[in-house]
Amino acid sequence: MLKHAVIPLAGFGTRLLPLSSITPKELLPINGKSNLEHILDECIEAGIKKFIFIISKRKENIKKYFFNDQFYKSILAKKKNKRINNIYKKLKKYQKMIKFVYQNKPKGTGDAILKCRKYIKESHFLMLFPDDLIIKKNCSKEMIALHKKTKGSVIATKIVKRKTVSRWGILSIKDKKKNFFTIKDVVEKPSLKLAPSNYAVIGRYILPTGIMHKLKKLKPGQGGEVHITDAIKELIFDGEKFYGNIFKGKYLDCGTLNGYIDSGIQIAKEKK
């Protein structure tokens, strides 16, 4: 049974400066709720029971956001406020589910995932990038359903404009069905000429715990970082089954300033 979700949070958030210079980008509010809480609520609705947050020492505010009991107790002792009390109850629920691990040097997503290896005992785990919000339909729930059906690993994907493929990780596909396909390969930011399709990788993965063995052996790649894509490619080459989930929801990139502003607008429209 898939219980764990891993969320890498140690990045600098440079695309959202100056907003992220004081507040971690994952805590910035989107329509009245932090970015990170949107991700958590998606996962909990999909059946996830435990979260591993990968943070760095400079992002301790993320820990404080969820574990600030004394602050809430002092407020509630002075003021019996139903809204604040409900917020505190929700944070207490999150507390029981969250574990923190640290990645203090920026060595890539692969290195970040490796920090979690002793905490995940199941065969597979969910990994989500908080920059990528998917609304209208629960993408994590769709992916878990596909994982149960195929017993394989799953990557969320959507069609992007052909001229933009060099901005994305692009999937090489076969045996396409209505809402999913088998993945033959993953090509990171290919040229238009070399792109095997225009199905892009979006920030949701169901990965086998066996990926940890690959990550341990990987040498740093581009930028001196350990890339999760390199480990996935090796697993596919070894015969591990990976499937692309063509999700039904609407994708929002809240990792850039314009995308962050638009995400708030789009989520507000959904709630009307």
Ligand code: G1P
The other form holds:
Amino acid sequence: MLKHAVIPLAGFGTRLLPLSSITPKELLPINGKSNLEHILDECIEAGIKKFIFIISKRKENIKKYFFNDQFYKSILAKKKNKRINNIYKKLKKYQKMIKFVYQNKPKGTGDAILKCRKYIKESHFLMLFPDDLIIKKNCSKEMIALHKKTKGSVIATKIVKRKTVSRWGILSIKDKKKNFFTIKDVVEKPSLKLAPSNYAVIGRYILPTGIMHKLKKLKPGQGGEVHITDAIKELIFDGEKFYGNIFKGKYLDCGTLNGYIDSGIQIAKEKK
Ligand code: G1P
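In place of the form predicted alone, output the structure of the form predicted together with the ligand.
Okay, now the whole complex, with that chain kicking things off.
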């Protein structure tokens, strides 16, 4: 049973400066709800029971956002307010599900995931990048269904314009069905010439817990960081089954300023 979602949150958020200089970018509001809550709600609706947030000392405001009991209690003691009471109840629900681990040095997503190894006992776990929002259809739910059907690992994917392949992890594919295919290989940010397809990796992965062994042994790659893509490549090479889930929802990139602004507009339209 897939129970855990791991969310890397230790990044600097430089693409969203100055907005992210004081407030972690994952707490910035998108249509009245923090980016991170959009992700949490998607996961909870998909049946996830436990979250591991990988933060850093710089990003302790994320902890405070969810664990600010004194503040809520003092406000609610002064006046009964239904809205605030409901918010506090929702936060208490989240509190039971969240654990924090620290990655104080920016050593890559692979290194971040390794920090969670003590806590995950199941065979697979979900990992999400909060920069990547998917609306209209619950992508995590689709992926969990594909994982149950195939028993394999799953990566969310969508077709991107060929000229943009060097911004993404790109999948080499076989046995394509309507909504999924088998992944033969993954190439991180290839040149147009070397891209094996234009199916891009979007920030949602169902990974085998065995990936921790690979990550432990991996040498830092590009930019001195331990990359999750390198570990996935090795697992596929060893015969681990990985599937691309061509998700039905709409992708929103809220990791850049323009994308962040557009995400708010798109979600507002959706909710009308
Ligand atoms: C990361 C992954 C990349 C993936 C992308 C999705 O890249 O390394 O494979 O396509 O997320 O958003 P980043 O956005 O951190 O450069």
